[in-house]
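Okay, so here's just one chain, in structure tokens, the form predicted on its own.
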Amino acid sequence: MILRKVIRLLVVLGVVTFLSYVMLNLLPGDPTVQILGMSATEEAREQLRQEMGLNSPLFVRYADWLGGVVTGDLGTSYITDIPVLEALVDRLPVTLELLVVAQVISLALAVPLAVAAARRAGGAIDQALTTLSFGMLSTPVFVLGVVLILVFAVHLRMLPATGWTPISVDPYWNFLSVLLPSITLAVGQLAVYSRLLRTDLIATLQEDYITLARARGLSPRRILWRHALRPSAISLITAIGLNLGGLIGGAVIIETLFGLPGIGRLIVDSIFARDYLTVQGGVVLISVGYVLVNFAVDLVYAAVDPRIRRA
């Protein structure tokens, strides 16, 4: 089973990297203009294209690039002359911290809210959560980010609007600098997780073994947290893995909006600079992370649900 999944993951990575490589090369513009400037002669640009291999056929360039990726060489940036792998490694901690904190915030709020709503389906808490979820899902992250900046950074002056402080320099200011972007990114996930878990919990509470647990005199709290939550978490775990792609896409906007030096902002800057190798390296890193997380989710199923483990 693991071997089949690994083969499928390799196929997905190959398709994603090839399609992204083709689309990047279809973008208008010339990298030599960004490197040499507008005043460079056509002869100088042609010579640079030859040196960079840009005159070679697309499939030849992709094969050369893929051969380097297999050996751990993602190439060197056209613009900064820095190895792409080094640039990505420098930016990776910022993006990882943003994604982790956003997930922790969304799950820490979604689980108790879903349990409270499922405990009394149709009640005041359930109706309030439904209304609030629709509002959170319908608000784009860039709009929410601007609103939070105006409220907490401009008017209240509680949190910084932009900038980043590494955790190794000052943990407190690092927490402040990541809090507002993480909340912005977590709001949409909070709505999805809470509604999904609430629906599954309500269905689980109708099962026969829950009725038996009630007949044995177990408290409603124990039934919810010990007997209903675990089997209801399968869909939530799936959503966490699938939503990683949405989080990464949102991180591109959030990092640009809040001025965070993460991979998302690096990709955006590289797109405008026509730095194809850096963009392609970022796509590879994101694709690998996405497929590995979903691969891990498949393995977590067996740990959460004994029925899957026995099967």
Second form
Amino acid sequence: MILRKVIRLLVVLGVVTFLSYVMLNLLPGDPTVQILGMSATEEAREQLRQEMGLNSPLFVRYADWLGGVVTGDLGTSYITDIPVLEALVDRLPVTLELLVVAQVISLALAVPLAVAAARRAGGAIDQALTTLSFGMLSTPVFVLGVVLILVFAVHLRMLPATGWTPISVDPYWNFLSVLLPSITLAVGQLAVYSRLLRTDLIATLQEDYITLARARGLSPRRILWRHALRPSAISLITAIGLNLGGLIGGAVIIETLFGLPGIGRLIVDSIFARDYLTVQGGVVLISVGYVLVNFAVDLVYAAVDPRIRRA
Amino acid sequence: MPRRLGWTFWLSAGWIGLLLLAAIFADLLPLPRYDETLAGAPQSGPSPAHPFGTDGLGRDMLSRVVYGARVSLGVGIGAVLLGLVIGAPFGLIAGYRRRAADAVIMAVNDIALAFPALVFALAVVAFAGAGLSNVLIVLGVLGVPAWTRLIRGATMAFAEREFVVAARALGARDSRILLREIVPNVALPASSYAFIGMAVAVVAEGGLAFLGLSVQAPTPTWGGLINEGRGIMETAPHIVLAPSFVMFLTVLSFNLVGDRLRALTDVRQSGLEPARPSAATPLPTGEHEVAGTLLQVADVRTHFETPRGTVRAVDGVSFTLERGRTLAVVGESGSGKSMLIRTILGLLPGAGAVSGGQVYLEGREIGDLAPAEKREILGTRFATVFQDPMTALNPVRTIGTQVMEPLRVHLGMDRKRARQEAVRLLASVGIPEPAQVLRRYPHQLSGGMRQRVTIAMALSCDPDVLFADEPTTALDVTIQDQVLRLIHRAREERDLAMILVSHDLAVVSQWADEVIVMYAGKVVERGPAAALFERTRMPYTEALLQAIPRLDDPSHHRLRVIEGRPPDPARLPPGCRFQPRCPYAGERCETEEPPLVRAETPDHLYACWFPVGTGAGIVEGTESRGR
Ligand code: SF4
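Next block: the form predicted together with the partner chain, after the form predicted on its own:
To see the whole picture, the full complex is given below, headed by that same chain.
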């Protein structure tokens, strides 16, 4: 079981990196132009290509690069001369903090909202949540971010609009600087999570064991939180794992909007600079993160549902 | 059954239509051109001349937003069509020809999910050139996996349906089946998803434009407008708010239209409690005397409002029950017997149920009690065992947690005492090694063991009335008898009153003191078990009795089943509800519903115009009380 899962995820990793490598390399745009500028002679370019190994077949170059990746060497950017791994590790904490805080915010709100909505499906709270989540789902992150900046930073002057304070420098300012971006990122998740959990809760509430719990005279609150929540959580947990790719997309925009020095910003900058290796490194990092999170999700499954634990 | 789309749908569709028209005919509108600088004073707020104000170069914002809609809607619609054209055929084939295609689709899905789509879109657009067609193609292609998944799911659902299976069996060509039977049915979910997909594409295009990677200036895009306005947000917030607002409305409209279309195929769901507790007025109750017996059920009813009409699941059931007695409720499935139990206990599903009638415990009506008092009675006076032990226990909680819970909640025991008591209870229902079983999960026990656990739980708070709803039907034949004996022993030891719901008359005749026979929600015969079985009056009871396999039957004797089917609960026949299946039916049965009348034995009641074994109709002057 575990072994099959490992193999599957490794295959996913391989295909994702290969596809992205091939596509990035097939796209038009000559890296030598970026490095040497427009005015360089063709001989100089050719020499550079030789040095960079750009003339060997694509597959060989991918194999070379992959060999490096396995040993922890993602190459060194032609543009900035910084080792890709170093650049990524440097930026990673910012993005991690953003993602984690956003997840915590969205889950902390989504679970109670879903429980309240499922208690009386079709009732006032449920309808309000439905309406609200439509609004939240329909607000693009850059629209929401701009509005939040306008309200909280420009008008109320409660929070900084842009910029980043590392936690090691000042935890309080770090918290303030991560707050708006993570709320922006959390809103869409909140809508998705609360809808998913609500639907599954309602399905669970039709089960015999819930009817029997009611027949035993247990209170609605106890039934919802202690009896129904855990068996209903599987889709939610799955979504948390699968959503990472989508979250990274949001993070790219949010880091640009709020001026956070994270992975997303690094990837955007590298794309504009035609810094293939760094972009490629970013893709690897994201896919590895995806695989790791999904491993963790599998472990959480077993904790939530004993039937999944293997005897 | 047509369902309404609701006003949100039409409002949203109207907004999309309006925007679409404005985008197409933007050149004809009385607006300054989007790139005309100094159409008004730079950064001026909304005014009659410029409803959305002007931007930093004095360009009219309304015009820029309208022209921006061209890009947004163009990409939205284009990308969805592209994704559909590529993804739908894959999905149809994968859903129709399962096995081979399934593996491939799953693998592609895995990869698509691990792939950071927006990063990829950014890279492609950046390297291939930012422009309408590139953005459209990239977003369209990125939507293909989702389309394949959706169409595959919808196709699979329909490929199983009778009409498709029938067409396949008749040897219709696959392409014909796909085109004639499946495509029309997949069209609704697909059109719903098309709108949601457009919302996704519009947002994605906006994100690219915001990063400067969509159609390039001077052509305005919504994302680009928001990005431009960002810098001067403090002095001229309208520049950023106007496109933001329009974009929000548009995405919302796409989502709402998609959702309303999807909702056309939805089933109604209910939560833990009814959505609006006060909305349903209780059904009227017939007159009755409060007897003060342990349990009295008076004229209990439960009706469901369904799109097909009112379903009278329980239609006026009355009885009384004394301590130490067993009342059996029998009938075919769908006769309302399980629903009767749920109505008495107040455990109706929320959606569309209306109930009426009264339940008294020792003369006190329990329907009027406060929720906490009602729960106290449910927990300590009543106990319930359901049919299927596989679904009766919570799969994610240990047996110990579940058995100990009522003890702790209702009897206020601490953890240690509750554990000791739980061990004792499990031992008392014949579970070996009870201390170990407490640590197990339900799926680790056999069906018989699980049912013993649910019985132990039912007995834990020393109840007075036990409701047993087909307690052995789901069990192995060999275990059935053990469990019945266990229940019976508990009943004797504790002097419990029991309501035993069963379709098995052999079981009923062995254990019950009194019997109620239900048909289509109504009591059709009721009386002491001996009288009812020996002097059966109602043809339906007779039919049930004849359907029991007898041990002394010669082996070649054919098991008799009751002819016909139970009636459609939403379309009951007029007159006697059993009339279409009744061998004795006469003319009167088609028009008049027979009331419950008294037979010659005391307490024996039946509802029939031509009762069995009497040769005639009603015995003179014995109209029963109530109905
Ligand atoms: S009333 Fe008529 S139809 Fe109904 S059970 Fe009696 S004989 Fe049959």
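By rigid core we mean the largest C-alpha set that fits within 1.5 Å across both forms. Positions refer to the first chain, counted from 1. Since the structure is predicted, the reported quantities are computational estimates derived from the model, not experimental observations.
The Cα shift for E46 between the two forms, taken after rigid core superposition, is 2 angstroms or larger.
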